[in-house]
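Heads up, the chain below is alone and in the form predicted on its own; it's given as structure tokens.
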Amino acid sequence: MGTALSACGGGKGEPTLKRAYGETFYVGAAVSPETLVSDGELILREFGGLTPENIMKPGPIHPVESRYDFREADRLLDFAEENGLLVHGHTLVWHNQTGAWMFRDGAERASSALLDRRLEEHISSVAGRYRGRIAYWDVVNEALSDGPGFYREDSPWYEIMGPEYIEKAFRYAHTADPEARLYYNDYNAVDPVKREKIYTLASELLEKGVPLHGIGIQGHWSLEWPPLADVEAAIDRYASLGLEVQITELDISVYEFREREALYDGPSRELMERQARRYGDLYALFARKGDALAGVTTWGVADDHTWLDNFPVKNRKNWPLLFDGEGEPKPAYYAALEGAKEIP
């Protein structure tokens, strides 16, 4: 990584995210084929790991049963290896962004046996192709309910195979790549109710000898939510099982989730200062919890490309990341660096 950093600028000794935290946990960013080009120098200067934002999800990489599209994933792996960056694969199994064909048998719904065969074949093909080249995999994504139930029962995976698909996915992934660290990844993972569901699922999988190595806490948070105490409690709870923990999808929206009508003209100084305090508090916590954390990844590189520009409100500009639309450091970036002072 030192060679790549020198090649792209970043003077020797200049503080960067990966210099500040790299010996405690890796600092990553979710990237697209476009941002690998537009933000390549920034990525190499600041980050030690990459997560594919969309290109390795089941739909894009396996659009129809008879065809895979590995072109962009191959380019990402080549870029990472040429520059000494680790890769966190995302994601092998998800109810969303998966081709409808996966769950169909002609005009009928696929049987459990057929879907099981497709599950194994998909994981074997994708994880097997990159065997030994991907450090971490989000094996199963968002399988638990936010409501009163336990599992996400409207997932076609659950509807056809029942909860067994989760265990099978991890076993298939381990067979495909025994060296990769395998994660369950979910949002609202710091909410106390959902936290306990994830804890229970992880406990049950571990009791069965399932190769689960870590929990991914999606950090799609805001200026006000969640309470810092809930983040700390979740990290501690998952780590108590002997599992690694990662913050896998960190961004700090300037809007609260339920603010559907709010609209700011731009990233005002007051908003950016509040965001900086939030990032500073979070990174200070991450520094203190470094023994439990394997990585912290922002969901994007800079504010010019963020999924929050279209979620939960379409075409509403958001500014959730550490770098602005020109790739320049924001107050939040410097606050995140300051957090490293809390590393024990």
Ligand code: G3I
Given for the second form:
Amino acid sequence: MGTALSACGGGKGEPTLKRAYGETFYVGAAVSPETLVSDGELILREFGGLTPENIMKPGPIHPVESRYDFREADRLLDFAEENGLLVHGHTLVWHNQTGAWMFRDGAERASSALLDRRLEEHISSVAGRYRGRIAYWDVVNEALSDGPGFYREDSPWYEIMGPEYIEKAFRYAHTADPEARLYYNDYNAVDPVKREKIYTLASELLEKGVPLHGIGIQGHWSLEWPPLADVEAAIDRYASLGLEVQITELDISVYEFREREALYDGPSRELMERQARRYGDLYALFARKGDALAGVTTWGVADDHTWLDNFPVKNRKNWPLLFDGEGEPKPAYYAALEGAKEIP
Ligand code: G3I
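Okay, that one was the form predicted on its own. Can I see the form predicted in complex with the ligand too?
In what comes next, the whole complex appears, and the chain from above leads the way.
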């Protein structure tokens, strides 16, 4: 993508996302090893932070009990440090993308004591290796239920250890890297029902003296959902606990979640303008909420690489980010920049 970049802004004094918002919150992007190379110039121009999209998750970084694979994570940390970007680690504990071995003991299910030892070992090895180099860690990801229950009960962490794995994970992470700001991260975090679960979990952890510093609102949203008022209410609610808040995985799908049959031929002007209005409204809100927000990260850099091409429908192209497949700024990018006018 490198060649087109000089034509699309970022020259001396021209606005970029990080110039517009950098004093208010850090502007991050989730990256893969491939996009770090293909979009490197664009990343350095626009963004102030990186989240590894997959490579620091337990499965990729700790594929078998006796072996870690730190190669890609080391490369990402080196790139970030050489270029003055901060890193948001993602994620130490998740029910997904974790090696099956973690929950096994030979042919049997691991006991609670064994899983606890592995939890501590995993966190101290990963967070300990990068001690002092990771600004934020998503310590526990998606541990609460979207249904009637409170906890995500079909997580092997919960099934084997009960809810205690959550506070233990935060304590182990704090011991491994006392400087890192530790986050609980989830989707549907602005839905009023799930918001209250997250609020309750966070209050309980804080009451117990667990080192929790922030809440990550993932932000996998669409043109119509969620209402802006819900986004604002969630930021306010979490901030009322004295916690930092980040939008950690923002993208705006052109399809509503329920629209499994819908299919657009391409990113029409009308569609991209609707998306721009949505991004504009959101960034204007983020600007107004700057005191509560530590960061806003998009879940990807440009539309050529997005998980939404395969979710919730496989092989259906989506265009959810601020830059198009060529790395050129979309109407959504200019609308996001405009939002900075709302910074008090
Ligand atoms: O690396 C393998 C490759 O070896 C294999 O050939 C290929 C075949 O399918 O799969 C590759 O792994 C894929 C991996 O992404 C890396 O590209 C997995 O199949 C695929 O399931 C995985 O998807 C990731 C997803 O998390 C897993 O749940 C997405 O890239 C990633 O964007 C997504 O990110 C999550 C956040 O971590 C948490 N919040 C929700 C968010 C979106 O689901």
